[in-house]
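Only one chain is included here, represented as structure tokens and corresponding to the form predicted alone.
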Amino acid sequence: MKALEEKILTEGTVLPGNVLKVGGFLNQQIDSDFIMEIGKEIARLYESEHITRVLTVESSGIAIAVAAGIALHVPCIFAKKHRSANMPREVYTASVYSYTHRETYEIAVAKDYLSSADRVLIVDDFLANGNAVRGLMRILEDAGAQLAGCAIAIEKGFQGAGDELRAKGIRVESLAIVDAMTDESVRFRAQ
């Protein structure tokens, strides 16, 4: 998706650590009308997919998950990273280590929102080392629901998660694929 190569290029940041800012559009404030334009295309890319849920982890991939989910007209279910007093006792959980915060986070999502009769479609804001994907098929795998692909707003290419998951068979369709990064560059994939 060119409109987000051009956005990361003129309004990201490159931080130390091989961190990727884009908080000002992204994941802390959001570009409202973008983020609806990222939708439609996760929609288009995966409109003959018979998608019935869309899944992703909190925080930062919820606002692109709804708004994949209103453009697919299906429900965005996201699991949480800690469990609070309205959360039923039925879940699905998973461990997924967080390479951003440094931290393991035990995922978990209500067991009344997934069932085998479900097609899923992952959708997140990054994908670097795969653990947040991993920990949601993991959770898709105990419920016996099918994931149907993957949908990454930005894939990082040079950590490999995503090359490792098309390997396997998984379909992964990330809007901007960024190859290398330096303080003063973003180097992406052509697609």
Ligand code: 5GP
The other form holds:
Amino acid sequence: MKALEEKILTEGTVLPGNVLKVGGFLNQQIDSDFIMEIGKEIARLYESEHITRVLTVESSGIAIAVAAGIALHVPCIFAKKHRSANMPREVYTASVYSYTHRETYEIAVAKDYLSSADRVLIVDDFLANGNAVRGLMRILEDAGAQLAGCAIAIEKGFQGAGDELRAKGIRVESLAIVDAMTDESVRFRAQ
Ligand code: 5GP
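With the form predicted alone in hand, show me what the form predicted together with guanosine-5'-monophosphate looks like.
Let us now look at the entire complex, which starts with that chain.
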């Protein structure tokens, strides 16, 4: 998605530790019109896949997942990282190591919202080492739900998880794939 690549080039910054900061339009501040364009592009890619639910993990995946859910006309579920008092006792869980926070946390989805009748699209803002996506895939397996594929805004191709998942036959669509980045430049994979 050319518009996303351009926004990364003009508004993104590269932080130490191979972290791309896109807080100005995707993470902390969300460009509302642009996020809907991302949602529509994801819906265009997966429109024939009979998706019944979009699944992400809080918090940075939520905006994109909601935009995709709106465009696909299906509910969006987000896995919670923090148990709250109103969380049902019956949950699917998985342990996930966070790339940006450098800690392992448990994600949970209430069993009420996922079932074996579902065909699910996993959505996230970034794909780096693939821990978040693999945790969400474990939750789908537990629920007996079908994985239709993954839709990612920004894949960091140099970290390899996208290609590993593709090699396993999983459909992974990333709207921008960063193959290399330094303080001064970001190089995208031609797709
Ligand atoms: P993974 O689990 O694939 O290693 O990392 C994906 C998760 O880590 C995403 O949900 C995203 O929130 C976060 N993440 C990974 N790399 C980056 C990055 O370069 N920039 C930002 N903003 N978040 C990242």
